[in-house]
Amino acid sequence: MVTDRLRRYGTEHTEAAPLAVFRVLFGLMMLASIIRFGAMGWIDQLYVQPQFFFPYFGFEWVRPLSGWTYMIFLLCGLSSLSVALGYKYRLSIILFFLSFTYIELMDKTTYLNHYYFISLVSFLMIFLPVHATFSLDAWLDPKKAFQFIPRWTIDAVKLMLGIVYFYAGLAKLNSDWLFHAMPLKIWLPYHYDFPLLGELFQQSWFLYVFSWAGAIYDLMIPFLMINRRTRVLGFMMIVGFHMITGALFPIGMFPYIMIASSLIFFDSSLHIKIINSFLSFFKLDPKVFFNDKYQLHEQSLFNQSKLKLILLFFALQLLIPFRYLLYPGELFWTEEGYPFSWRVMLMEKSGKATFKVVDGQSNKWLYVDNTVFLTSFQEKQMATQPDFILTYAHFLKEHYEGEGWAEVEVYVDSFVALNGRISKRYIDPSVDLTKEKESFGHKTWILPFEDEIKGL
C-alpha cells in the first residue's frame, strides 16, 4: 500500500512555476549577498588580512588564496546571476555550490547557519529541474522547456525548509531557553530603543513570552505553510518574525532569504502570475514557457542514482543534528556536535584564553599575545570553542618551532561564561595540547560543565 502510494507520488506532476520563481529569487539574493560582502570590505577583512585561519576538520586544504580570493567571490557572484537567469543552469549551480561552499570552508570563524543552509540548498538544486521554465535555457532551446515537472522536486525544497524550522524549534526545547529566557535576557534589554517593543524588552515576563513564542513559532511554521487554510497566517508570521530578528541581530540577508524561500509553499497560481507579469512587462511570448509539456522521469540508471542520492541527502539532514547524542557532557559547553544542527542563537558564550608556550629543552616559556596572530573576531570565537583552541595550539607549536624553539609544549588557561553563569575554567590547564589530535572523538581535556541544561 505504502509502496504503491510512493510510486504514484513519484509519477505526479505539477506546474514548474514555483520552482522557477524560487530559482530567480535565490540567485538574485545570493548575488546581492556577494555584492554586499564585497562592498562592506569583508573579503579583505575576513579572508585577506588575517595571517591565520581556522579550517574545518578534514578540509584543512581549503584556504583563502590571498588576492585570488576575490576571484572566488567573483565566480560565486557571476554564477548566482546565471542561476537567477537560468542560463547554462547546471554548470552555473554547480559553480555556485562549489565556490560558495569553498568560501564557507575557508575559515570556520565565520560559520553561520544560513551559510550552511545555502550550501545545502544549492547542492539540492543541482539535481532539480529548476530551469524547466522561465529560464534563458528554456527560452533559447524550447526542447528544454517544460510547464510541468515532477511534484517531488518542489516538495524537496519545502522539506528542506521544513527541516530548518522544525529542528530550530526542537533545539529551543531546553531549560535555558524556556525556563530562564536565556540568552534573550542578556541580548534584548540592550535594544531599549527598539520601536514599540523596546520598553517591553526591559520586562522579564516579556522575555519569557519571546522565548516561548520563538520555540512555538519554529515548530509550527512547517505545518502552517503546508496547510492551505493556514498558509497566509504562516507567511505573515514568517515575515513578522524575520523582520524583527533581522532588525535586532546582525544576521545579514538571512531574514530575506527565508521570507523569499517560503513563497514556494504557495499555490502555483501565484507564481504563474509573477511570471506572466514579468513577461507582459517585457512583451515576451508566454507560450514558450506555458507549453503544456511534461518532463517525464526516465527509469535510467542515472535517474535512479540521483533519487538515491537525494534520499541519502535528506536522511543525513534528519540525523546529523542529533549526532551530539554520541558525545558525553553538556552540548552547549563542549559544542561537540553543535554546528550544522540548526541551533540558531541559543547561547551567549564569552571567554578568555591565555596560552603558555614552553621550550621543552631549555624550559624557557612565554605567554602568547593572541592579537599578534588573530583578529579580534577570531580570538573571540577561539576562546569559547575547544576545536578552535586545539587548532590554535598546534599553530603556535609550528610557529615557535620555526623560531628555533625545541620540543614545544602549549598549555591554555581559559575561562568561559555560558548563558549568564559565572565564568569557569574551561580547559584542563595541565594538558599539553600539542599532544592532542583533532578528530571526531570526545575531547577529554574539556573540563566538566558542573551544571545541567535539560532538554534536547
The other form holds:
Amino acid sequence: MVTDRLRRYGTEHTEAAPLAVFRVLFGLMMLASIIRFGAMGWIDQLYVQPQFFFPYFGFEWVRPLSGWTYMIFLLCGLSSLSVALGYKYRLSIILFFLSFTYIELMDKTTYLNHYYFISLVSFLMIFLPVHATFSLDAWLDPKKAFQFIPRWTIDAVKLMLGIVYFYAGLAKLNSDWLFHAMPLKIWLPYHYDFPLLGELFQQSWFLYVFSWAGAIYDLMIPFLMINRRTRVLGFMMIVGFHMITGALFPIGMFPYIMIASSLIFFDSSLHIKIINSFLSFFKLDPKVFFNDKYQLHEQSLFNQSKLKLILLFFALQLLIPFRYLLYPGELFWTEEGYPFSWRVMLMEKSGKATFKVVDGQSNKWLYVDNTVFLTSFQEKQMATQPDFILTYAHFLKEHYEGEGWAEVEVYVDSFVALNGRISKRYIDPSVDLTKEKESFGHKTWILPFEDEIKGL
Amino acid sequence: MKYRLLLVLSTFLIFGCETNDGDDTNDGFDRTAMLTNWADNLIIPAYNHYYDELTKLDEAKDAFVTDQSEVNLQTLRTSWKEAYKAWQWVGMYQIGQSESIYLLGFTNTFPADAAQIENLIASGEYNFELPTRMSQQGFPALDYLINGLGADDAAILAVYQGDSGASYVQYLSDVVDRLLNLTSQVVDNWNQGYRETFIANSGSSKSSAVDKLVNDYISYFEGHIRKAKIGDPAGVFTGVKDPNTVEGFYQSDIAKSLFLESLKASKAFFNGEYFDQTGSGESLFSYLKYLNTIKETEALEELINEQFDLAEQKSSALSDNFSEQVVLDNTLMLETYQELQRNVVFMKVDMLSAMSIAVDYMDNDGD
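Switch over from the form predicted on its own to the form predicted together with its partner chain, please.
Below, the chain from earlier opens the complete complex, with every other chain and molecule after it.
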C-alpha cells in the first residue's frame, strides 16, 4: 500500500514554474549577499587580515588563500548570478555550492545557521531540475525546456524549509526559552526605543508572550504553508516575523532569504503569473517555456542513485540535530552537537578565556594577550566554545615552541555566562590542553554546568 | 474546524501582543537619567577638577621656568602629583573630543621613553601631535623631567642650570602646555554642546552613548588599570617581570596611590557616585538592579562591588613602590592582578551580557 502510494507519488508531475522562480530569487539573493559581504569589508576583515583561523574538524585543509580569497568570492558571486539566469545551470550550481561551502569552512568563527542552510539548499539544487523553465539554458536549447517536472523535486525544497522551521521550533521547547523567557529577557529590553513595541519589551509578561509565540510560530509555519487555506496567513506571519527580527537583530540577509524562499509553497499559478509578466514585459514568446512537455522519470542507474542520495540527505537532516543525545552534559554549555541543528537565537552566551603558557623546563610562564593572535570576533567566539579553545591552545603551543620554549604546557582560565546566569568557570584549569586531542568524542575537561536546561 | 482553531491561534499570536491589561507594568530604566548623571555629576566635574589641577601645574611650571630653584621644583612636583591623581578620575572617559584627540594616549602612555626624550631635547625639534610621540609627553615624561634627571634635587637642578638647561626648560614647558591645551579642548567641548549630544544619544545601538561609554570604561579597566598598572610590571604577559614599567616610575612612591585612585574612580563610576561630593544617581549599579527585576537572577551589581573591595583589600598590602614590590614579592602583585581579572569577567562577560551591550567587535551578522 504505502510503497504503491510512494511509487505513484514518484511519478506525479507538476508545473516547473515554482522551482524556476525559487531559483531566480535564490540566485539573486546570493548575489546580493556576496556583494554586501564584500562591500562591508568583511572579506578583508574576516579572511585576509586575521593571522589565525579556526578550521572545522576534518577540514583543516580548507584555508583562506590570502589575496586569492577574493577570487573565491568572485567565483561565488558569478556562479550565483549564473544560477539566477539558469545559464549552464548544473555547472553553476556546483560551483556555487563548492565556493560557498569553501568560504564557510575557512573559519568556523563565522558559523551561522543560515549559511549552513544555504550550503544545504545549494547542494540539494544540484540534483533538481531547477532550470527546466524560465532559464537561459531552456531558452537557448528548447529541447531542455520542460513545463512539467517531477513533483517531488519541488517538495524536496519545501521539506528542507519545513525542517528548518520545525526543528528551530523544537529547539525552543526548553525550560530557558519557555519558562524563563531567556535569552529574550536579555535581548529585548535593550531595544527600549523600538517603534511601538519598545515599551512592551520592558515588560516581563510580554517577553514570555514573545518567546512562546516564537516557538509556536516556528512549529506551525510548515503546516500553515502546506495547507492552501492557511497559506496566506502563514505567509503574512513569515513576513511579519522576519521583518521584526530583522529590525531587532543583526541577521543581515537572512530575513529576506526566508521570505523569498517561502514563496515556493504557493500554487504554481502565482509563479506562472510572475514568469508571464516578465516575459510579456520583454515581449518574449512564452511558448518556449510553457511547451506542455513533461520531464520524464528515467529509470537509469544514475537517476536511481540520485534518488537514494536525496533520501539519505534528508534522513541525515532529520537525524543530525539529535546527535547531541550521544553526549553527556548540558548541550548549551558544552555545545557538543549544538551547531548544524537549527538552534537559532537560543543563547546569550559570553565568556573570557585567558591562556597560561608554561615552559615545562624552566617553569617560566605567561598569560597570553589574545589580541595579539586573534581578532576580537574570533576571541569572542573562542571564549565560549571548547573546540575553539582546544584548537587555539594547540596553536599557542606551536607558537611558543617556535619562540624557543620547551615542553610547552597550556592551561586556560575561563569563565562563561549563559542565559543570565552568573559566569562560572568553564574549562578545568588544571588540564594541560596540549595533551588533549580534538575528536567527536566528549570533552571531559569541560567543567559541569551544575544547572539544568530541560527540554529537547 | 481544525483550520478555524489554527486561525484563532495565529490571530492570538499576531494581535495578542497588543493587549495590555495594565498590570505588571514596568516603567523601564531611564537611560537619559543615567547619562545626565554621568555627565553632570561625574564626568564634567571630574574634568573641571582635573583642569584646575593642570592650571596649578601650569603656574608651578611658569614659576620654575622663571627660576629653577629647589622650592619651585618641589612645588612643581607636588602639583604634578595632584594633577596626576586628578587624571585618574577622567582617564576612562574616552568619548567625544577626548577620543578624537587621543587624550588618553597623549596624557598617560607609560613607561616614558627617556632616551627618546633626551634626543628630542638635544635636537630641539619635536611635533607632539605625532602618534609616535606619545611616550615622550604627558605625565610619564614630566615624571622623568622632574624626578628622573638626577639622583636628587640638586642633581636634577644641575641639569636645568647646565649648558643645555634652556632646552630642558623648554621641553618641560612644552609638555605642560600640551597637557593643558588638550584638556582645555575636551572641557570646552563638554561645555559647548557635547553634554547635550551625549545625553541625547540615549538610544540602543553600538554608537549610543551608553554602549560606547560602558565599552570605554571596561576597556580602560582591563587595559589601563589591570594590565598597564599591575599586569605589565608583574610580567603577566611576557613571563618576565619588569619593574621599569610602573606608572610614575621615577617618583618611586607614587604608583600605588595612582592605582588606588583609579580603582576608586572606577568603583565610583560603576555606582554613579557624584564626583567630590556625597550622593549618587542612576548608574550601572542601578541599571543592573533594574534588569535583575526583569530576570530574577543573582545580584550581579553586588558581586561587582564586592570584587572592587576585594581588589582594594588585596592591593592594600602592596608597597607604595611597585617597582620594589615586583622585585621583592611579585606574588602579591599577581594576586592583585587576579582580583582585578575577576572583575573584568564580571563586567565584560556578565554585565555586558546582562545589558545586551555588544563589545566593540566588528559588526557582523549573527543568527
